[in-house]
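Okay, so here's just one chain, in structure tokens, the form predicted alone.
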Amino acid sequence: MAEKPTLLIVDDEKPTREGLRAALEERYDVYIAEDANAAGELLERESFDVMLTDFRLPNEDGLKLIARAKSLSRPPICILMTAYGSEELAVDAMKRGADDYIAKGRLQIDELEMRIARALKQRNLEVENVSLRQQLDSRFGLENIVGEAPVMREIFEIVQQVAPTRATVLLTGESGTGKEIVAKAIHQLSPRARQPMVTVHCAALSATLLESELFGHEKGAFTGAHERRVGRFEQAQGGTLFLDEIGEIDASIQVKLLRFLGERTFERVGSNKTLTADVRLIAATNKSLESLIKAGTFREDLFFRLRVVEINLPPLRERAGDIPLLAQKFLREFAQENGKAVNDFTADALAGLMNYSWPGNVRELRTAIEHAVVLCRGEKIAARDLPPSVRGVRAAEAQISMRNDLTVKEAEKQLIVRALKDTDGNRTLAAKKIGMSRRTFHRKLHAYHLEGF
């Protein structure tokens, strides 16, 4: 059986809070308290739903109960109870955090129980909200957004800083960088978080499909069109609209997409009645668009129309102090999708990581430790549970030489120690070397007890 919600009510006149408490016991578990003193002793020791306080009471108000109650890190619901009911107290009683007002002199127990799981189910919700919201900003969020390299602090710092506005990005890099997973982030830290994101991958579709896919059709307006069709634009409404790979759209579609840029109007294939959409649009490319305007197959227009913030992601070779996290952060994820007690690297697995090159970048990686994770035989994942491109570099060959009994964070000691060495005790060289923020070499040589190196 499900707990009874608690419920606390305070009132220095022993009939009403005693005849309240019979009327409302059989649904919550009442507790009572006769001034605001005893009250006060019972909100620090339990945790309580729900707050049925009197407005006149010995040693302080209930308007200044409330405030206390309010002020805990699990405030209740607050109802205040008055037989001096105005309509000047009812709105200092909400400023002051109460989440309802009734007059004794009209109280009824039908109403009174009708306010208080209303107000519960509020709650309820919000702590719903609440909850669901804080999965949505670890999924998608700046917490997704793995890096302690320089150049990953700079973006995070600019995602922040351009998220809350309506400027449109342009995020640049190679395949597999994480432009999708910035575009997210961007969205979900946005007043739009709540609408709609919506992505469409260009170079899945061919002009004819795409701009269809884009601005919707009318039924008829193509052989195949048997219905109107509501495009990516509608869709995305007070949202983000995210164009992946934006280099492969058609001349004729980036016309529209600049007139869209300009003027926010568009209209379905086969439709002459212009529309609008609050959409704000985040592109992504990993071709040169410079490349393409001078090749003539992209509009210079409607690049700088998109690029009025552009954001370009490394590829991870150029961040390689960055792997032993994400690869960390993809262990977790993989040993609980799949139910296995992996939780570590073995120094040879982890110097294969850090010597592969990872032309696929971040989403490479990810993969790799999917791989690992399923082939692992033990706890730790070794050299022999990658995949064969990465565990090809032989240890004759590899520029980090370690013992395989090492534990992750010694194999990273051993990793500063040689960056150390190599730049002859150049700590900016050094940090640099492994993809490093000065910061966070620095707050390492302390970890490491290496300030003296």
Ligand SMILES: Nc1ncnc2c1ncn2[C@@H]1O[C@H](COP(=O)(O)OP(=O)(O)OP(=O)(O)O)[C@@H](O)[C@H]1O
Contents of the next structure:
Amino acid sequence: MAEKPTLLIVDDEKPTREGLRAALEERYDVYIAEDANAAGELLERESFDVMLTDFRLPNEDGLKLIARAKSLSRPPICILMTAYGSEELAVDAMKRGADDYIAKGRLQIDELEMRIARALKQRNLEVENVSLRQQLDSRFGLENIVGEAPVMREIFEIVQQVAPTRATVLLTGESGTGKEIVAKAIHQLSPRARQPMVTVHCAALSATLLESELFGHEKGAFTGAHERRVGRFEQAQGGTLFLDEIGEIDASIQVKLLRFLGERTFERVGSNKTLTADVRLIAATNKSLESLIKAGTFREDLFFRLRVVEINLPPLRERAGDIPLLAQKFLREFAQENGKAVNDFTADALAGLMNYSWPGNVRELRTAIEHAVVLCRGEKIAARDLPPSVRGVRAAEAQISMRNDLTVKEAEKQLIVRALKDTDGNRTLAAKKIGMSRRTFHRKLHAYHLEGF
Ligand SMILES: Nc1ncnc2c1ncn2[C@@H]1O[C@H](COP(=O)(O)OP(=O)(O)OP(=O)(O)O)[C@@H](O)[C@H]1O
Ligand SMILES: [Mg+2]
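Alternative state: the form predicted in complex with the named molecule, after the form predicted alone:
The next block holds the full complex; its first chain is the one shown before.
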């Protein structure tokens, strides 16, 4: 921080004002005001780090001024200067929001500076904490997961319920439905958030490598094990271990996981020393574990241990009502990343997005929006900016004839009409199909005069 902190001095006596200014202006960017009105104006205009105010001021007293300053969105640190000996007033001042007080009669500049520095340090810490927390929350917390469809709301509730516990969670769902982002949210919302979350992509490694990856190995445990190595379980100590693509793991490792889930113990490869770790497991799969069990490649007992809580992420096509929200989120993200002024979709483009079936789910939608933002030449993404696959299917389906001047509302109306047609007018099913709550669905039926459908 190269800039000097800003300081506002409020005092009706010129010698005091000027004396303080002279003493402090080397280290602070000093402003002065002779009464509460002048101070109020400055507070509106500038953002101050510190306000140093006399209690006795012509119109409004220093305490009222402090109360006003503290109601600003970015309030300064407030230090009240009181007449010597008015201890009671000082206590009152602290109660009313002052951060510190100082007796004017024996005002010592070093002491004043020390107090200002201390208050500033305290505030910088607070600001830093808040922004760190916001960064973490906004990257991994639930705020980052978009969804208003009833199934998504249910998922958010379950996530909030299980996050504080150590229960093993199994995340299922097609590729790109958001399993990993949910796993991160669970970790982030858990008391383990300050400890590591370690991810292992189980499908990427052979059985031997996966075993040593997970549990570690001793030097010489197998050809190529030149050094002792700490495994992911140990690295995740106190935190969360996320086992992605759990359906792919070898039978020998399934046994070891089963044991860990039962006893919380394991051994490094090539060692017979039993270790333990306080680790919460989250597993994910886009395969049906049930069918792997039937096929004999996945242990049923492990399945039950993993699935203490199962969260199934539905395919995007079953929550098409969330498409506009997700699309807007990704649009903002990629417009910023690419420094483009794109800020919306044409109704045609939006209808295209809503009509496509998204086999690659949210990930595919995200990539499609990135593609469109990069190609977009105006302020709105047009249908022609979308990837051919998205446009192509839309043309082939051509279930809805889109006019160029179609509005967003019309696109939504048509989505509803189509859902009603597909479900023979069953409103509950139709709402479910496009992932709207029944209430929203009914509200929209009313708004679009579709009650008679
Ligand atoms: N509801 C959502 N809100 C915002 N972003 C989402 C949402 N769901 C998924 N995403 C984003 O979509 C992409 C794919 O999500 P993620 O990696 O979590 O899927 P996955 O289910 O783990 O897929 P796979 O099975 O292929 O590994 C990520 O960029 C993720 O941030
Ligand atoms: Mg994943």
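In this text, rigid core is short for the largest set of C-alphas that superpose within 1.5 Å between two forms. Everything numeric in this text was worked out from a predicted model, so none of it was measured. Numbering follows the first chain given and starts at 1.
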Does residue 310 move its CA by 2 angstroms or more between the two forms when the core is aligned?
no
Superpose on the rigid core, then tell me if the C-alpha of residue 118 is displaced by 2 angstroms or more between the two forms.
yes
Align on the rigid core first; then say whether the Cα of residue 76 has moved by at least 2 Å between the two forms.
yes
